[in-house]
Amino acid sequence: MDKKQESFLDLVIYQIYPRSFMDSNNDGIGDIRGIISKLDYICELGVNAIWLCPCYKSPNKDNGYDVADYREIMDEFGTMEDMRELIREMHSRGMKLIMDLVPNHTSDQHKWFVESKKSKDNPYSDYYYWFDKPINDWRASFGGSVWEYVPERNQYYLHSYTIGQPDLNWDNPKVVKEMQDVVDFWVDMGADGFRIDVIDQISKDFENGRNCFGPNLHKYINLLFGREKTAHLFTVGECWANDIEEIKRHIDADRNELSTLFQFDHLEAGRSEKFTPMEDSLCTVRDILVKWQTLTGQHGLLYSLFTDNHDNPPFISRAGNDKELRYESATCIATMFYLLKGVPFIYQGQEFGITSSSYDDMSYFDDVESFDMFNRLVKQGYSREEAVQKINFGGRDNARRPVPWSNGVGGGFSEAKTWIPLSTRVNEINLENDLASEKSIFRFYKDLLSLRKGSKAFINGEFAAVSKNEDKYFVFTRIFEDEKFTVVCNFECESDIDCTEFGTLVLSNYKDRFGTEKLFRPYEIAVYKG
C-alpha cells in the first residue's frame, strides 16, 4: 500500500441520502440545510468525511441516480449557494466531501439526451448508445428490455436502469471531456472525493454479451482519476468485481484510477437471492471477511469496511437479531467490520440501530425497484400479501425512510408530511430513545471509533484470523509494531472461548464482563490489549 492510499486510512466516512436525513424547512423533504444543522452529531459520532448521495437536480425517477444536471442542486435540496455553505462548513470541522459521481447514464430529461434524440446529425447525436434495431436481449435492472424506441430518430437508446436513465457512450471522446469537466467543476468547488455509480459499466462488452467490464473501462477510469488534478482525491467504485485481479486493475496504486472499491460478498448473508430471506450465519460473514482481509492485506489494497448502505435493507435485519438482542447485535457488528484494516463506512441511522420496516400495502413503498419487483411476484403467482411481504424484506425503501431523531411530530425529521412514510418502529427506534437507554448503540459506536482512531494498530497494522471455520464467533488481531490488540465478536450462541492470553480488557458492549471470563453470551464482543 503506497503512502497516499495508507493516508486514507484515518478516514471514518458518513454516508447520507439528502431525501431522508434532516428537513430544514418542513416540506417533508430532506436538504442540505438539513445536513448542515447536523455536523456536529457527525462529528461527536467521530466521523471526518460525508458520501453524500446524489443531490444533482433531477427529476427523481430514480431518487436523484437520474442526473438532468450535473452542476445545479436539486431545487428540493436547496441551492448551489447552500452546497457552497455546507463544504465551508465540513471543512471548517476537518471533514471531507465524497460527492457522488453517477457517469454511467444521466436522466433523459438532462440536455444532452434532449438533443440527442432530435436527430442523427446533431452535436450530441453521438452522447448515447443509439441503434436502429435491439442488438440484444438485455433486460433493465428495474424491468423490461433495455432498449427504448424514439420516433424522432427512429432508432432506439441502451438504458441499463428506468426507460429515463440512458447509458452514456464513454467511447465518444466528447463524453469523456465532459465528464472530466463535471469532475474538475467539483474538485473546485472544493470535493475530495467521489464515490462512483456503477463504475464498471462505462465501458460496454457487446461482443460477451456484458453491459458492464468492457475493453475501454480501465482506460476511461485513468482518463476520470489518473490526472493531475484529479490524483489527491479519495475515490471509491461501486463495481461487481470479486476476483482479486479484476480489482487488483482498478485500485493497484500503480495503475493511478481508483482508491478502492466496495466489495459486496457478505451483503449476501441472509438471503438466498435480495428479496428471499434464507438461514444464514454470522459465520459466513466472517469467513468472507477474513478472505478479503487477507488478499488485499497480500497485495497491499485499500478494503472498503461496511454493512449498510441505500441499497440494501439494515444488515442488522438480515445477519443478526433486530429485536431483543437489537443492542447486542448492532454493536457486535460494528466491532467485527470497523476494527478491521481498512475504510470504515457508516450508513445514516445505522449508529443507534435502525432497522427493516413492516408494512402491509404498497402505498407505503416509493422504489421503482420496489414496485417492479412485486409486479413480478404477482405476476409469478404470489399473492399481494406474500409479495409485499417479500418487498419489505429486500426493498430498497427500508433504507431510504427519513432519519428518526426524536419522539416528535415527524420523527423529529419533519413536520410535514414526509415524502415517503417513517419506518413502522419510529416510536421505539430513534435517535432520542437510544441516548436514553442505558444499552446506546451511539455510544458505542463513539467509543468503538475512538478506539480504533486512537491506536495505530487498528489504522496501520497487521490482520490474523485467530478463529477457525468451524468456531461460532470470530477472534482476530490488529498488530502493529508493539501495539497488539485482539477482538471477540461471539455469535447467535453461547460459546467458551479461552481468553486468558489475550491481555486487558479495553472494550465490551455487556457491561458486565470485567475480564477474561471464559464464557460468551450471544452477540457479546471483547477486545483485549497487550
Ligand code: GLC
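Just so we're clear, the structure is a prediction, and the values are computed from it rather than from any experiment. Rigid core: the largest C-alpha set superposing within 1.5 Å between the two forms. Residue numbers count along the first chain shown, from 1. First, how it differs from the form predicted together with this ligand.
Relative to the superposed core, Asp121 undergoes a Cα shift smaller than 2 Å between these two forms. Relative to the superposed core, Asp287 undergoes a Cα shift smaller than 2 Å between these two forms.
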The other form holds:
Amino acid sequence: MDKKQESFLDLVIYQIYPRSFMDSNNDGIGDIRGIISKLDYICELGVNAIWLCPCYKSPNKDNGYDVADYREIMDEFGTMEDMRELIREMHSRGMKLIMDLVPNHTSDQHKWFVESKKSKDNPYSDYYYWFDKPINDWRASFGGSVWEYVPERNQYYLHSYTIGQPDLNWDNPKVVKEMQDVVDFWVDMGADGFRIDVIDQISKDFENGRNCFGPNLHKYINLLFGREKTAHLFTVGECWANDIEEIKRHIDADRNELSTLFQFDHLEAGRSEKFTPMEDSLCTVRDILVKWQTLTGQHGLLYSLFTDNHDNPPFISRAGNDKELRYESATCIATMFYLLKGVPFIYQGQEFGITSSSYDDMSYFDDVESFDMFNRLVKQGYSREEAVQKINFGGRDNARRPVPWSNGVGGGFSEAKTWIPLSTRVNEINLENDLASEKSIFRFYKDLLSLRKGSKAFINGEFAAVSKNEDKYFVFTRIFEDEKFTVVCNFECESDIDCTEFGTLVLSNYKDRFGTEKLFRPYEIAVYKG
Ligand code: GLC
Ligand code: CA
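Complement to the form predicted alone: the form predicted together with this ligand:
After this comes the whole thing, all chains and molecules, with the earlier chain placed first.
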C-alpha cells in the first residue's frame, strides 16, 4: 500500500449527525456547542477523527444536504465562531476534522441558483443543467421527475434529489473553480479531510442513461483533490461502485483522487433496496467482507469499515438481535468489522448499541425518503401498517433519532420537544444505562479500539479468512511480521470451533470464556494472540 494511504490506517472516525447529536440550548435541535460538550466523551472511546455531516446554511429540505451557503453555518447549529471553537477544541485533543462536502447539488436557495434561474444570460446561467424540455424520464431519488420547470427561463432544471436540490453543472469550469474555493476555504479553516457526498454523480453519463460515472468524473475529482493544497487530505467518497476496476479508478494512490470510498455492497447484500430484510444476513455480509478484504489487499487499496450511518438505520436491528442478545450481537458486529483492515467509522450512538424504533404511524417520521417510500409501498399494495414497518426497518429516520444520553428528560439530548421523536426504547437504551451495566457495549468498543490501536497486526497486517462460506461463523487472521491474531466471531446459533492452535485469549464478550473452549454461544466472539 502507498505510504500516504497507509498513514490513514490508524484513523478511527466517529460520524456526527449534528441535528440529532446534542442540543446545548434546548430548542430541540442538536448544535455545534452540543458537540463541543461531548468531545471528551468521544475521545475516551478511542476515536481520533470526526466526520461532521453538513452544518452549512440550509433550508433543510434534505437536512443540510441542500446547501444554501458553503461558507456559513446553519442558523440552528450556531455560528462560525462556534465552528472555530469546535475545530480548536478538536485539534487540541489531537482529533482530525472531516467535513462533509456536497458538490453534486446546492439548495435552490443558494445564490448561484437564485441568479441562475432568473434568465438565460446571467453570470450563473450555466451553473446548473437547463434544458428546454426534459431530455429523459429519470426519476428523482426522493420521488417525481428529475426535471422541474421554471417559468422565468421557460426551461427545466435537473435535480437528482428533491426539487430543492438542483444539480450543479460541473462541465462549466466556473463551477469547478467555485468548488475548489469551497474546499480551500475549509482547509484554511482547519479541515483535515472530506467525506464527499455522491461523488460519482458530479459527471453525468447522459448517453448511457446514468446520472453518475460520466466521462469527466475523474478529471473533476482530480481537480478537487489532486492539487498541492489538497493532496495531504483524507478523503472518502460516497460511491455506488461495486466493481474493482471502477473502484481503482477512484482510489488508486497514483491517480491523486480519493483516499477511500464508502462502498455499499455489504449493506445491499444482494438486495435491490434496503427496506427488505436480508436472508442469512451475517453470513452474507461475511462473504462480502472477505471478498473486499481480499481484493483491496491484492490491489493495495484502503477500505472503509462501517455498518451504520445517517442513511442506514442501526445494523444491529437489521442483521443482529437487538432484543435479548443486544450486547452480544452489538459486540460481535463491532468485532467482525473493526478488526479488519481499513478505516473504521462509528456512527453516533452505535458505540452503546442504539437500535431502531418501531413506530406504527407516519406522524413519527420526518424524512423525505421515508414519505416517498411509504407512498410507493402503499401503491404497490402493502397495507399502511406493513408499509410503516418497512420504513421502521430501512428508513433513514431510525438513523436520525436523537442520541439518548441518559435517563433524564428527552433522553438527556434536549429538554424541549425534539425535532424528530426520540427512540421508542429511550428509557431502556441510553448511555447512562449502558455505563451502569455489567455488559457495557461502550466499554467493549473502548477495549476493542485500544486492542486495534496497540497492534501493528490490526493496523497494517494482512487479512486472511479461515472460515468457509458454508460456516455459520467468521474466523480470520491478521498477521504482521511475527505478530499474529486470530479473530473468531460466531453468529446466531451455537457452533463448535476448534481454537486450540489460536494462542492466548485477549478479548471476549462472554465473561465465562477462559481460553480455547470449543463451544461458541450465540454471537460469541474471541480474539486470540499467538
Ligand atoms: C447522500 C447523503 C444523503 C443525501 C443525498 C443527497 O446519499 O448521504 O443523506 O440525502 O446524498 O445529498
Ligand atoms: Ca439547539
